[in-house]
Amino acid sequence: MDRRSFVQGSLAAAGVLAIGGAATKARAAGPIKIGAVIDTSGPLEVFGQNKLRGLQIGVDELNEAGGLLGRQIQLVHRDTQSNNQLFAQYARELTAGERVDVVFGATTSSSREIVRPVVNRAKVPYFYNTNYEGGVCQRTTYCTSTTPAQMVEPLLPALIEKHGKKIYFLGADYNYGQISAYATKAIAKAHGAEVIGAEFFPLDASSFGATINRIQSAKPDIVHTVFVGPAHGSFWGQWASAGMVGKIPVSSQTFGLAGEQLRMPPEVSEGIYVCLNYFEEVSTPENERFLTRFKAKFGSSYGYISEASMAEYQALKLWAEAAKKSNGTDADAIERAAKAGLSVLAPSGNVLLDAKTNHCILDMSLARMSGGKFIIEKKFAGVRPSNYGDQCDLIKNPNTNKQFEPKL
């Protein structure tokens, strides 16, 4: 080669690293992008709207200190309308079309798998952050809000020692009541109490009265509820009418998640016990300044911020520390993170991903409503996620990826 083809050759070279360089350079200085699949239209938008708020406000946070990894974040929603046929679209879009580095979001058990699969095949870390039945294993898949052991585990020897023995338990037809009343049964065992009766309703069930006489013959010393929906709703308003506040203890798995008990008489909701992540009453130096951010970003019109929007929060929480540990956003990048141990301090308390299950250790909150609101009564740290009969290892079985159910 002669020495001018040498110059024009190297050139060139020079020339397609500049470029190269320069592209390089102007994706790292682009946006982190955070997709979210959240109902914000529809029967489920009770608890999408709070969830989104709860995402915005984590976004301004990072954005106000410099962003992460010295980018920008930018969230990019599409609203799934409470509508599971969206999901996957949508899904599809945020990761193939925005390319996405993360996906948050779904409501239902059933909206989290159509979404689940398709983030997986794209290789983008998924979070799913609502209260569920559990059993999830997956690596690239993380399940931030509790299970039925956290909320019952805490919840059922405290009122049995309070109140008795004897339960009677009502829930929802399908697999997060079915498999919510198993947690129960095996809880109250242990704890040398029994589960006297067990009814099941379709999610579209709002007639109780004969339920509730059933109970008035059965006479329990507690009644456990796992309602979902509207519909279930009337339960409190049929209880009450029929003179039962008081009478015989309630407690529940999902009352408050959705705000209800800001729509109902205090007289109506008066001793229903819930054992949750999150409450608006939890007073810690984290949750009062959270409080004040959302209110002045949101104003009076958000209701009640519930363990489901705060888990979202929260969720990000996790996913900006996991990024910042292992100095990229790629699901490789936030499994290592997670694998070595990851923790954040939220307003609700500790929040530690157990790595084994990829699910959290949460710090829980048992309340009694009084008054229209939730008085807490008693704290509990450091509770552990559902693993039904230790199925679930993805530090020794990092390929697995199904849902296990309870060994009965």
The other form holds:
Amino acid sequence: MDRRSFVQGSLAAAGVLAIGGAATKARAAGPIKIGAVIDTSGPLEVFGQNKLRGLQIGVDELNEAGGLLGRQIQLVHRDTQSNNQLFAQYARELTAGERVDVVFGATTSSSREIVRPVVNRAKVPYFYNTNYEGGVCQRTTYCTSTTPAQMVEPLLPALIEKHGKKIYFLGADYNYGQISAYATKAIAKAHGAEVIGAEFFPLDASSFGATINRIQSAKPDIVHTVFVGPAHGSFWGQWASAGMVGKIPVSSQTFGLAGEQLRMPPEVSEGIYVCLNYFEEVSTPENERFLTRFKAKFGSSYGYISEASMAEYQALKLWAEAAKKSNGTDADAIERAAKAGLSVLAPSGNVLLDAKTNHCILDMSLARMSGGKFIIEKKFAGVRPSNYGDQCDLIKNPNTNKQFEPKL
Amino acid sequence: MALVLHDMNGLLMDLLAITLLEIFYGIASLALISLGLAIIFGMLRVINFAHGEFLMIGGFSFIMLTSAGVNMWIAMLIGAPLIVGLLGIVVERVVIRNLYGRIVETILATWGLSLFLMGAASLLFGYFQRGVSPPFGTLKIGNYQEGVYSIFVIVLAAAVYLSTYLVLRYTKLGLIARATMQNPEMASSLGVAREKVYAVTFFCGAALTGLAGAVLAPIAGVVPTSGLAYIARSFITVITGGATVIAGTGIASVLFGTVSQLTAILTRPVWGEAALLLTAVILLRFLPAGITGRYFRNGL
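Could the form predicted in complex with the partner chain be given as well, to go with the form predicted on its own?
Expanding to the full complex; the earlier chain stays at the top.
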């Protein structure tokens, strides 16, 4: 490089920096923008509508308390219509066009993997707040909801102790189901129990007669299920119609996340065990306050606020706490706060960010369906997220960018 | 020893009985979801791509009527077929009537209709619909239990096929319908009102589809995208069956129901679906006009 081009280059760089600085200043005057890519129409609206409402409650709370860092907060929502093709477009629009400070949302793992690279590249923090198979490891991506280990680790030992040691596993035939089966087997083994059968179903399977017959011959003590989507929902009716309700206890990792219990006849859902981070029935002062506010704003016909919707609200609180701590909203500021130790007291209990994995250590509740309602039977404090073979360590290797899987 | 042997035999018998029941149920549900499509395709040569949505609307009609307090059986056996049948008449009038004899255009038009109905159902009913649990109790066979509703579905499918056969074979209406389908020009020159016959046929096909949707709703549940789960299976059944409505669709249902259920029982559900598709591919390779293109040609 000769002297002239070096000078020109430096001048140009200085110019860019100056413009960049001016832009930052101009932005600082306006509101802080929160981007949300959430499906409020199409099949995934059963999750999305309350997810968005959870965020709206969080934004209202912050604004009423005078905003964040002295600025008001504005929620910019794009309805992704349960259509994966829209996620990339809207994620780009939010980060490049609206220049949001943070992105929340996506329900399915496939849509998350469309949003994540776009948001990561734009150097905007991304909060993914749905229970999933676990393993995403990237410094500016925060997965705040539950992973399989958090559901299964408290749930199975409790059921094994109560009902017996033979477990039958039914799951969706993709990585969430497969990885959950892996977690189930590992935890069963650690507690002297055994998975005597495992079956996987394509997402459009809606006929479970043969499977129910096989379960009847195998006579397990517990049936643990990871069903996904409306077609799989027909399992419950068929199970009940075969007279199996009350015969063999069934647990689920997904039941109730879309308010299924409200749409299912109580005699069908009777006795289903679920272990989740949050139920509306959780009794904490934070939850009482949240529910009062939620009902005041959205009335009483909102369906059910499940873990999937609560996770958005809790993630927003976590992000706001991080911004306050490091007095900034850019990716570095949020990361600094996350590494320094971040926790909030939320409706579900204490939510603590694990700096190593960017996942959350959560309080879990074990509930059982009775008369069409969840009855909480047991609580577990500080349950750690899945970290397969301890492979994710963002403190030691901050430049990791992949999704780890257990060796199946 | 004798006692043990007897027990073993008993267990085997139970397993056999429950397996047979599963297979019959598989056949019955396939036969039910395909019949309406077969009538519309076999008699009118119209490929109705909105067939899945007709099933879905049948299911929704049943659930809405039941939750509005209508007797469950009236909703299932009369309400849902009537609603979907009337929808069929409207569709025939507005869309199909102008497209008889133009297969590609009917496919496009009914595909558009399918997307429209799915969107409309999303807006009107959404994905928050309450389910209805299957009526009747359970049947105990040794160590196994099966819902009595499965047996109801099997009996109903048999009854529907039998009555459709009787109507086509022995009534004046059936005679006129068959004549019109065989040679529309000749029938019309003998004084048959062709358009009326088409409309009635479309009504019947749609009504049977509505009935099937309602019957399966308590078992499979209904959402606006439910039709997608049925459409492929019913098309494969009808196309493999060939142009003969009752014989073709019936035989294809028996064949596919047995193959897919047996495979699913012996291996895993995924392989059941795969076996169905594989059988269809092999059959259509050797019998491109469907089973009844070669055998039972003069059946109904």
